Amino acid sequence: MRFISKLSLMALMLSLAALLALPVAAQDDEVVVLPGDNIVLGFAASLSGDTAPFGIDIQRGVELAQEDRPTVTVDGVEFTVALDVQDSMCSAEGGQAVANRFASDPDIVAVIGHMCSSACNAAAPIYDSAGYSMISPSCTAPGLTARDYTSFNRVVPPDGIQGVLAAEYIFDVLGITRIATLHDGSDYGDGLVAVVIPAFEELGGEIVASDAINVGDTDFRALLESFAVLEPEMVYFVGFPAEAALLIQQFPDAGLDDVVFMGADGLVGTEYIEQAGSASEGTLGSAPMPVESDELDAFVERYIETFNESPPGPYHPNGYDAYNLYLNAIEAVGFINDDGDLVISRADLSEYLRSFTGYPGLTGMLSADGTGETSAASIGFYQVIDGRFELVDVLSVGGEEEDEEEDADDADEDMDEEDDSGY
């Protein structure tokens, strides 16, 4: 009988510890799905903690489109669509273990999500390696797209889009010349800044300060001293509620009490307001919107009669039309065998999800690039106004400006609050 030496034995161990830290391995390429059985697309996005509000308000979105559309019919022959719902968290690990679940579930067509970008970019690889595709709702790091990931697509535009228009609307609308810029060091916050940097100095605005905060963290005072010393006329904050209420309710303790306070998606939601209180008063914001139309305001009505609030975030259309695009796909793809059986192939569909053109959704009209990106929404502008965030400009690329005071009501009942997490 041999016997196994410790140094061996470890050696052993850290191997094995190596394989399971890799990403799963590719499946095959068909789901098979069979008479009666249910077409399962996989749902990701944060469900717990200070995120919550945004990943419900994505999911409800979606499943508004699953009421709407229950069924695919494929050859004549019609299949049940479910959803496998999982929270990533909006983190890194919580995506890189929801896309590890996923992607080893042979039955999972295809995945709805995830919100956050940081949980985006630990996910992307690993659909890459399984062949599986996903479609974020939410996710608007500029770089997703640019990594030759062949799995990501989303229907939201990128940071590239609202960091260049936050930008101009600083310095153009508002006639800001000086900010200090900060995140939360997520990857959402640090590009998004990274983009409005560069744009802004380019419009001839200057960057006084930059800097990135620790979530988690409680007390800011001493940064915002150091900001206050440099005389900004903006702060601009990269993050998420928790950390951007404590920032505002800790401005007048820095001397900081005349300067203006913007964030972007992460910030324009309910839970911004319920968490700051009064201080959020007077706060801007911008987020992703949807083209107008009589389809997105039946829908938000609807959305309201069916939950009893307005949208805690942005994304609900975006959630919908993700899930229209996956239908649309296994229609075009999908095919009966002679045992009577539903065979999609991933390949095809991610194929279809790169090429196609003239999707009209919720959000507009919406076409493949053939890198992951479907959509060209305008940037909405908010400002909280007696307790909610109101719309006050939309700017699309190109510059163009448009007075959005007699759509204001309507675009409030969409975003009583709108958020991130393009997170």
The other form holds:
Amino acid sequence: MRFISKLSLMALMLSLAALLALPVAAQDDEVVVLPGDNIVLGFAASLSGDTAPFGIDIQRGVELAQEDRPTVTVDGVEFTVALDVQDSMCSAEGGQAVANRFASDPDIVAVIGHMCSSACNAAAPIYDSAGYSMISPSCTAPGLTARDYTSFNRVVPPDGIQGVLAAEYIFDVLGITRIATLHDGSDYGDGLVAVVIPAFEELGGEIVASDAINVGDTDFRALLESFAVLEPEMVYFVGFPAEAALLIQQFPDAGLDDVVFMGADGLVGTEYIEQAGSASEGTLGSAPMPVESDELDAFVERYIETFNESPPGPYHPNGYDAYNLYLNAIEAVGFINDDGDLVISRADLSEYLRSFTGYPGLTGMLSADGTGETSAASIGFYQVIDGRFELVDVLSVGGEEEDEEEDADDADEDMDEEDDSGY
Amino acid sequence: MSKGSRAVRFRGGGLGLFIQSPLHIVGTAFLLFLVYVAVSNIAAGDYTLRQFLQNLIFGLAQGSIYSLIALGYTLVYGILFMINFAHGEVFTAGAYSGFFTMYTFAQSGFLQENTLIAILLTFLSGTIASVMVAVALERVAYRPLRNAPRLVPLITAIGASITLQQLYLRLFGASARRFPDINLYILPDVFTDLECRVVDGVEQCLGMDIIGGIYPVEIFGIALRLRPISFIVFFGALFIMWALWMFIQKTKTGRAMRAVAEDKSTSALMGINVDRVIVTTFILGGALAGAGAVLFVIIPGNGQVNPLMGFFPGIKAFTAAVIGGIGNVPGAMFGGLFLGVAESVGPSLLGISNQLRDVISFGLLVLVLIFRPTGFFGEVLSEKKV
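The form predicted together with its partner chain is what I need now, so please give it after the form predicted alone.
Below, the chain from earlier opens the complete complex, with every other chain and molecule after it.
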């Protein structure tokens, strides 16, 4: 009796093992593309809801890149590149759903995306276990490259840089010493505020209050009222347009009319101005800024010509670079096997993305540092002037050390300007 | 025997009202803790009377809108003993309809010329849209299940809620729409120093802007910043609730509603058309939600209309209805105001993060349910209702 049960147990385990082995065998590390077939790249961003303008902006950047470079040539054979576009929203759930879909599709070579840090955070472990690579054009949460994900790469400077420079901008350039910080409880908001607070305090500034809201809240009056008591000179909010627009419109209720409102890259775009109307006038924002170049200017011009509007978000050149990096990677690691098929090893691809150096992208010179970071671009500071985000200043980590004196002069000048305009 | 006598003794004692079970001890301890935190916060000077008054006024305006929605839950529950979870989406319908009407007026210039008429028409369109959705819900989702077990319409209500949300999402898109800014100036002769601007070298004063304006006011030496709209919303909501109360108490249809709430089959025997009374109830609930929706989006700084906007107010209003005693009309009114004020005053009074605001609402619900399982105004349900 006992013997039989042991035997059946073993049989059961064996059959289980066989079952488990099946998908492993099917899900190869290598993608084989037959001649005439397309190389498929996954594209994931938020394409619905309040954050959709950012996602559509990135998608357009990728589409323009595809227009420029529709094919990859490996060993003299040309393959067309196709995109599989999915809406991963701006949430962990959305990121997870799309990541599972891509990771179970053996035709997808790699993924451009996701867009929001919470989606990236949820997606990265899934791509990790499937051996996929991702290049995010916009996930800026500092922790993403600190978690040893093998899949995660980004072509955008992390919020570590954005936060430190934002603190510097507020303190040195604007001359503001008392701020209240607020975030929307997302990975992105929490992460960026956590960088800004110590950086600002180190400079000598004072954080008079620090609080958080929930995505979907609509009534912030009591919260702003409690801020008003502490008399901050600025409210620094990291989040997305829906909540930011309500916040700024409720400023008068708490008597914060003269307090500066500043956001980060989640805010810099047309959606916020549309939602907040005239109340958005004067709002400050920061966003990773591509290094100025003629190519970039030409690109933006072409963007406006193609889509008949100025870019609704800041990340179109990052999408462009992500696409091109993949094509470079495929050209470098792909090979044609004996049957004339293109073989791309996902492991080699991932290896390439972690080790390439000196790719001159639209956003600046990109080089992998081995952890998934590739970009060290500057941070641009924007202000809503006459219903548009206008660039008012640019700071960068490297630049500041080289010519500190010049920067200090700049800062003084800027401060004078700000004084004139009523700060 | 001994059990009974102990209960009697407890009820007789001073604390007897509070402590009747171990749960009550936990509840009392928590209540005392909240009071302690609040008092120590006030004593430390972190909390000022000004802040309290300011938050109280925000809270009353917000709470009166909760009340209007909560009434829809309570009316339907009173008659059908089911929770209409799709009521939040009835609210959304009113907000969208109000938005489209007002947006058209704003684009065509009608709003600037005839502001008051535009606002009234917006209310009308919001109310009509909500009533239509509520009646359609009753007809499609609830009437076929009139005699089904009680859980069935409950699940249907959740399904209807999700269906409507997705429908709005497909119809109107996922992006939020911005309700137009409205300025309505009144009494330029009385408020001669408000809203002044210089036009062609001549100073013009338009009077008080009762929709978009905000004015510093000093009351008993406390400087407050008040929006006239807060008072309009509060008193408007009170008026609507008074009208509803009169309708239920004084009219024939109102009497029929109360009769059906008491006993459906007996009132049918008395010649009351039960189906018609139920439809009337949904019409009333829908109208209140529609009016509440327009009142909500018309407040400056609230004007964002999106497909999922009804969900949270719906849940909050349901909480308010339960706090007040579900099925009880004055209870829903009180519950809404109570919840609105608690949410607004709570976080800064207790000195906790604003993110925990919802914890306060739902924590209050738990506390109320511990001490008064039927809510503040809830009567002990007759056996038939249960």
